[in-house]
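Only one chain is included here, represented as structure tokens and corresponding to the form predicted alone.
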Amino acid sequence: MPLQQPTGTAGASAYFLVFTVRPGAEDAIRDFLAGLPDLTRSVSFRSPNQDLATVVGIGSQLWDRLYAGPKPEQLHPFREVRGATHTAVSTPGDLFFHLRSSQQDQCFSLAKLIGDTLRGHADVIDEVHGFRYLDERDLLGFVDGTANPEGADAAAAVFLPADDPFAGGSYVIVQKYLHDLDAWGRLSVAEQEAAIGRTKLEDLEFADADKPSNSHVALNTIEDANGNERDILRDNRSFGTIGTQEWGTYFIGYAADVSITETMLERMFLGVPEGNHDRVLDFSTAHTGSLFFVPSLDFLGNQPPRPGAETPADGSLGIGSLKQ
């Protein structure tokens, strides 16, 4: 029953879920962060070999109305990018989950337990059901995913260090693009492959001499000073309704550092040099735009006060051990 591990195993099906909250009902929303491995379990437990694995995120200006004390440092509200012609987009969020499984009906039986449990506290303001692709790829047709780290690399680009006051936490991005497909459908393979960086087919990386400085995987590709690259996780998961004609990828990254996100959607939306977007991006719009805290298991269980509530006798902050 994995609760607050963007590091497991990526389920085939995956709910999105984005949630405001009510005025005066900070006290359930508290109450319901503490019981969510139980609702978890309650449906994991009748299927184990399902992976059902959920992630919980807090929005900033929730945390503020939850939480006295210290805050996550990199937590704010997620900061519009206005590029010359694209924008991604700020749009609200106090709670976000992330719920994983290799089976859809997990996944709903979760997040309908979720919003039962919600209802009358909070509401729902973007849902997205997302599933795997293919062999792993997005809508556009190419693997999505390739340089994700993996193993110990994972964890450290994900989980705050030990030496950290929210330890074991993780800062988490989300975007809803929707793709016009039938645009890019009209762009010849080798036209597409210049826009993502990669062969389609073999998903192989363009040398750095042949790849177009404004392709997709030139403009993520973030360096530190000695030239080693810095790493997010992302889980993406493809979406699509066919009524609607609406369909795309819900981006989701997952860092210890969210600055490297931030940083990887000024060079997409902004461009380098100024003006030189991802190509993709005229093909794919960034329709939600949210930033999340997910904090440690630990953290859930062992809640700091309310604000204007007492501090404890200890003089402690209520925090207890965050590492996870």
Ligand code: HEM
The other form holds:
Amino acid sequence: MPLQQPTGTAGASAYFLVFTVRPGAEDAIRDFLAGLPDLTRSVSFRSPNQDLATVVGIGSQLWDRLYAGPKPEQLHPFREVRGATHTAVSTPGDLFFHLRSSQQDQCFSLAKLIGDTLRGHADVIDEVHGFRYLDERDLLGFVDGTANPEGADAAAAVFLPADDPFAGGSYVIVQKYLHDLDAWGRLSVAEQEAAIGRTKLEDLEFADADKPSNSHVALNTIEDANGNERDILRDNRSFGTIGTQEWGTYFIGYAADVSITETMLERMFLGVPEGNHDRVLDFSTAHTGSLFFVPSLDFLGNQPPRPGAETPADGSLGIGSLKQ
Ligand code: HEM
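Okay, that is the form predicted alone; can I get the form predicted together with the ligand now?
The next block holds the full complex; its first chain is the one shown before.
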């Protein structure tokens, strides 16, 4: 029953839900969060393959309403990135759910329970039912996720380290992108490959010398002062509805240091040098953008006091033992 574990493989189906929380619902939300492990288990235990993975994230403004005392250092409202041509918009969001399973019925089943429990306290403002498309491709036709870190590297990229007061937690940024597939389809395969920075059929990365500076891969490859690549963990899914002709990529990036994801967004939308923006953005538009903190499982079961509540008698910060 992986809860708060975005690493590791889970199924091809994913539900992404963003809620805003009504004023006065703070206690109900705290109770809900404490009960989430049991709620999740009621669905996962009945599943034959037991691969339902659930993540809940808390937005900056809701955090301030729920908890007194220390706050994850990098938790703030998503910062809009306004480039000369394209903008990474910032949209509201108090609670975020990322549900993954090999069976869509499990995602639905848990999402329904979550919705029922939150009814009257919180409202869904964005909902996407994602799928893995053909052989791990996004709707642009390119394999997505190849350069993700794996194993211990993924855990290091995602989880706050043991010496952090919120150890085992993570930051997550989500954006819903809608694609103009007609315009993309008018590009030649060579032009599409130049936009991504990898080959389409075999998913081979271009040599640095051949990679256009405005390609998606070039702009999203970030190194520290020692030349080490700085990773985030992505778990994008495709989605779409035929009637409304809306389809695209739900971007989701987990990071222990959210400034890495934010730097990627700046490089994509502002461009390097400025104005030389990510070519993919000419065919894909961000319609949402939010940042959440994903607390550890221990935190959910041992939440700090509400603002205005008395300090615990033991004089501690009241955040319990926040290990992973
Ligand atoms: C329309 C939305 C997006 C699409 C369709 C998309 C698609 C892709 C594809 C096809 C790749 C190459 C294969 C791979 O390594 O996964 C890739 C790589 C990557 N993308 Fe995206 N992506 C999108 C948005 C984003 C955003 C918003 C970010 C960061 C904020 C991002 C960060 C990355 C990173 C870090 C890589 C790996 C670069 C490397 O090779 O080291 N992507 N993406």
